[in-house]
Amino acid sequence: MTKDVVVEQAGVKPGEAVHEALLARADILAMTQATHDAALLPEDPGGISHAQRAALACRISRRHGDAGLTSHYDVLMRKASATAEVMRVADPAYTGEGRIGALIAYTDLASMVPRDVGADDIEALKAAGIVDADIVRLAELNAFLAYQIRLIAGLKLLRA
């Protein structure tokens, strides 16, 4: 099985049983490693930066209380030579105003209560300039950090 940030964060050592049953599943897991991948660090970030990704990332972990995760996201942040401006986005405290509040807004309300994700949520990111792509590529990584988050606590409490 080869190193990844899921396997990392939840703790799991080779010889537990978790680890056996990882292993049969080393496709999934190298799928989500991809997608993490893709999702902090494309080739072609679009308008959300490395460091925009990362930030929003560490911030999504911190509100979930995760702290490992958000170390891990902490250092891609700082590996991104994120400005002072954006490393302000991972404080949970910090709203931000015109486009990056609107990134914070959608970020804040999509990885805590996305049921109340709406139409009008979409409009506000439009109207704070966010293009089609830009919202698509949110979406993604929100979607993502949601399935890593509990996929790590799943692992988590297994080993328990």
Contents of the next structure:
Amino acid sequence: MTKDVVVEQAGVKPGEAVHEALLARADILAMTQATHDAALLPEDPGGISHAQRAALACRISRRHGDAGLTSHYDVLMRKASATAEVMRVADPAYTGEGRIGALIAYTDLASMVPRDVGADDIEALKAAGIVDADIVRLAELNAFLAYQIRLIAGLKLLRA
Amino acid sequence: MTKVLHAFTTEVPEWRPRVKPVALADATPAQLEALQVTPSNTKVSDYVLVLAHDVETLKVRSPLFNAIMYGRGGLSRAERELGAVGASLVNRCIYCAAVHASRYNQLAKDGAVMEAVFAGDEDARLDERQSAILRFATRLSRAPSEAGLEDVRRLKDAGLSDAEVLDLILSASLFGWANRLMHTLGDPLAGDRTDAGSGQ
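Other form of same protein, the form predicted together with its partner chain, not the form predicted alone:
Starting with the chain above, the whole complex follows.
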């Protein structure tokens, strides 16, 4: 098994029953890692930089109480040379203003209570000057994180 | 008719995007490749055309989706659909719930389970295995911390192997992803039934 964020975070070791089950789904693990790279480190990040993506992912992981994943995204954020301003996004207490404030407001709602996201929330992103392609990129980032956090949490339960 | 739906249904609704889909005529070669558009197949749903705005993610997510929902072995396809429906109920994704409840009904050849689930009457109507699957998917979807060891034990007591529990974790988690696209980027509409997308 090659380096894989989900396997690493869940702490799965060779010889465990869960490891055997994962070997049978090695294609899924490889594609999961590919989607991580596409959502966090795309070749064309559009209007949401690698640093902003990592900072938002760090914020989401922290709000879910996943310390290991928070640390993973903190490393990515620093590797992307995030400015002090971008690093503030990783702090759940920071709500920001303008464009970054709009990215944070959508992220807080979509990551924690997606059922409450409505047409108004998408209009708020447009009003903040975020173009349609970036709205989709933001939604994909949030959506990927929701998947990854649950997959890791589920694997930890299965190992226990 | 363009009434936005707010109630769960097994009739697949239309889907109206909240952002402008990519126009096929303007699509880049990378977008066309991810959309798998060929001269003989130029019918692409608005949903997939919306996702084409983030072509790098779309390209890798479609095969991931298929592997999780249709990969051979492990949990039955119907039970993976039950996990998908559990997530969609929590996230109130009317569109995904409709697509995957109707798929469940086709696979299981039984409409009673989804009727009970939509009516919130699952405790009375589901067998222990179905009930354990739905409960786990629901809890993991609400917040990962809500799913506990007791829920996994219940799955194993109901006869699920580690490989089957893994497949359930994957399908429920995948719909944490799908719901955040389908439910936030568009509205489900009542009206003429059309092929509005595959509920991915």
